[in-house]
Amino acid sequence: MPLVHITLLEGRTVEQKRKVAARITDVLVEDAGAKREAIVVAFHDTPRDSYASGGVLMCDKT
């Protein structure tokens, strides 16, 4: 069962998700010869403050 997750800043709309969701299943299908039934997509939405690159939080950065 491949489980993928996937962490966003939060923010992204349903609909985007669940078209990254079919496009990741689709390349896993197509690609690793998963079974689509089996392919799990979990979406972890992080909060800026949260979140920081090269030491500075997200919500720091303009």
Second form
6 protein chains.
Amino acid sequence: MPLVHITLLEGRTVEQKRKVAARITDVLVEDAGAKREAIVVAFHDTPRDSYASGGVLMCDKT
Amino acid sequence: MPLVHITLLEGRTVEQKRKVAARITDVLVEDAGAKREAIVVAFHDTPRDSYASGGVLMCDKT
Amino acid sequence: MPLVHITLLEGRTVEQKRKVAARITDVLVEDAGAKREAIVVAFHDTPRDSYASGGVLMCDKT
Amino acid sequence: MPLVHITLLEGRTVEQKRKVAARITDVLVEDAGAKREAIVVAFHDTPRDSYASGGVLMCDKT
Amino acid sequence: MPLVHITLLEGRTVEQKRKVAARITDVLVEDAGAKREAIVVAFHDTPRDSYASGGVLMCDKT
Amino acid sequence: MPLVHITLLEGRTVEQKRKVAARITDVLVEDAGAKREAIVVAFHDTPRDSYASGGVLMCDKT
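Please could you give me the other form, the form predicted in complex with another copy of the chain, since above is the form predicted alone?
Let's see the whole complex now, leading with the same chain.
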């Protein structure tokens, strides 16, 4: 039943999300004993002006 | 004080969200003893290429 | 497929959560066209010293 | 290591987000003893038809 | 920079979480082009009376 | 209306949370134009065995 919410910078392709979702689901089945059909992965794309690390927006980093 | 975050596939109409927000708020008032004015419901619309169940993106399901 | 995360003050009983989960699921089936078996509701109980509104922790409100 | 997710109505400018991210990071360093470089702030902009308080969508409030 | 929040039923061991965190991080480096040191994985353990699918709490399923 | 969810390692005192909640609320009033009474801050304490950066659980870091 794990629910996986991934917040990441926008720009990843559908193919990247496809692989990530499939592999993370495999990991949770194999290593956490989760049932495959109960695993949900949601991607929350975030623009570079809406994500900061160390107090600095990504759009301001050089 | 409940904060309700709903992650769902994009495409719901405003009228659907209006009804869902009103009724979920009613439920939390009636069954959880929450104060109406303190209840917040936020919808996070998600594209079909950003949501997977069972390891498969919704856009890849037939 | 809606994923519902509810952050609320700790102290609700199992019976309250049982009713809330059942009724919110009904709402999403009836008004958002979601499939019942794909709806997940997770409650995140939060102590009164870990939840603030208006800048004041709940444990500090009289 | 705090992860800060802020769900807010869309419409804030980049300059507003820049200030908010910088100052929240300062707060967590000064008052929570967090390491600056490990603090992440993510803004989740939400349309007025996807955010309700008291059971009423923001777009329906006068 | 991906932030990964995993909501799952309580009961997983530290060894399970260790493997899941390591492998999910690998997936995001290899398939999403993320920088390893910027990836965070947080597990939110949830009791069986606080998690419902299909409108039924896990503690009520037989 | 901002909703602020802060995921952090457990161990902060009530006094630390009190200050952080008050100051973050001030920031959102002053720099994001939010109404004070509509701001909610929730802290999600996380054990060191449930939080990883760079693929390594905090309890495994030296």
